[in-house]
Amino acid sequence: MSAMMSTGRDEATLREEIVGFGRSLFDRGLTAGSSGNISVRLDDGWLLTPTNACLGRLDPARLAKLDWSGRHVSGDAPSKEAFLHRAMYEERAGAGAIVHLHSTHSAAVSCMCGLNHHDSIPPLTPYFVMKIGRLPLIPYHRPGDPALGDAIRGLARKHCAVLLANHGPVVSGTSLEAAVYATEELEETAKLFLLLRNTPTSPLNAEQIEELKSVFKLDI
């Protein structure tokens, strides 16, 4: 992996960007306890939470930093699912930062049967579209373990974020804003797909969808 794009940002704001995202995503209930992670692409390496560590509870001096190889540089030991940033951040190279929740909605999405593995979630407004796009769903990996890494490594590329089975999403964005705004996208429209169920609805359709990306000019 290399520095792709410069993040315009020095890094001791990026720092603090992750504990004040961190800590209004933990206030607001979309992470509990010590469960997931958030990441910031640097000019030289990337910043992670560390592992076992409360989004609440974030002190900036201890964020892990890591290099372009993955290699622990600096502070805490990062989160056990760093290869899940590594490997969206291969792929995507407008990538300035990921979020990664056990978010209440979105998880219970990822434990439903009978989903669209290549779009878990219907094109419900079109502000999921505008956000998120296409949400491919990637089958069940034990937490921790290297293949979930090229699971999403074959996704990211195409897709902005991913959902995890039993698990989670992974949500990629030009910057820690953009990331966290298309993770509570994300999770918005899972608690619609949640409510809506056996009901019918009207999800927007391939000429909606075109329209969307046409005028908004989406990449997705």
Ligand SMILES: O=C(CO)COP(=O)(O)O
Given for the second form:
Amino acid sequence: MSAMMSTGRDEATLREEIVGFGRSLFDRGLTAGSSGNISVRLDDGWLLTPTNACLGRLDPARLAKLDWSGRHVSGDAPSKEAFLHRAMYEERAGAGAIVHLHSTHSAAVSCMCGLNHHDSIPPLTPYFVMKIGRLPLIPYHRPGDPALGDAIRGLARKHCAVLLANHGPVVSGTSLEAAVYATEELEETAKLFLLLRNTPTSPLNAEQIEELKSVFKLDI
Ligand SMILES: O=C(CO)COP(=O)(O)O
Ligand SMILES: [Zn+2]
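Okay, that's the form predicted on its own, but what's the structure of the form predicted in complex with this ligand?
Full assembly next; the chain just shown is listed first.
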């Protein structure tokens, strides 16, 4: 794998961004304990949060750095989900960052029976369609199971985000800010989905989705 895309930001700035967004997500309760992980593409590899680290208290100097062959170059031991991030980068040349969380409402949806495996959350709002598009459900694997990488690989080319069954979302974006915003939109839509579970609802129809795709040049 190669870097494919220049990030245009220097590594020190990106390290600070990971720390800042991690703290913000943690402080707002979007992740708890040592759950979740964040990665960012560099020109000469990628940065990933260390395993068992609290996203609210990251140290920029201790973030794990990996090269494009998967070698751990520096920093603390990388997240056990490294292969999952790597599979997403390999399939999505435009991905600049990836966020994985156990955010409560998204994780709750990931535990529900009878989900549509191609669209685990319906297109309830335009912003969900614009930031996430369709959200496939990946069958349950234990955290750190390398088979998850292969499961993601099959879907990541077409989807910027996936939902891991009984676990939580994995969301990519062109930048870390974009990936975080998309993750937050997903979490809010998961909340709406749960709130509306016993209420007849009208998701966006095909024509409304086509309009969004055309106006906002969405590749979904
Ligand atoms: O979310 C997690 C596992 O799915 C956290 O694992 P790490 O602490 O290894 O990143
Ligand atoms: Zn996880």
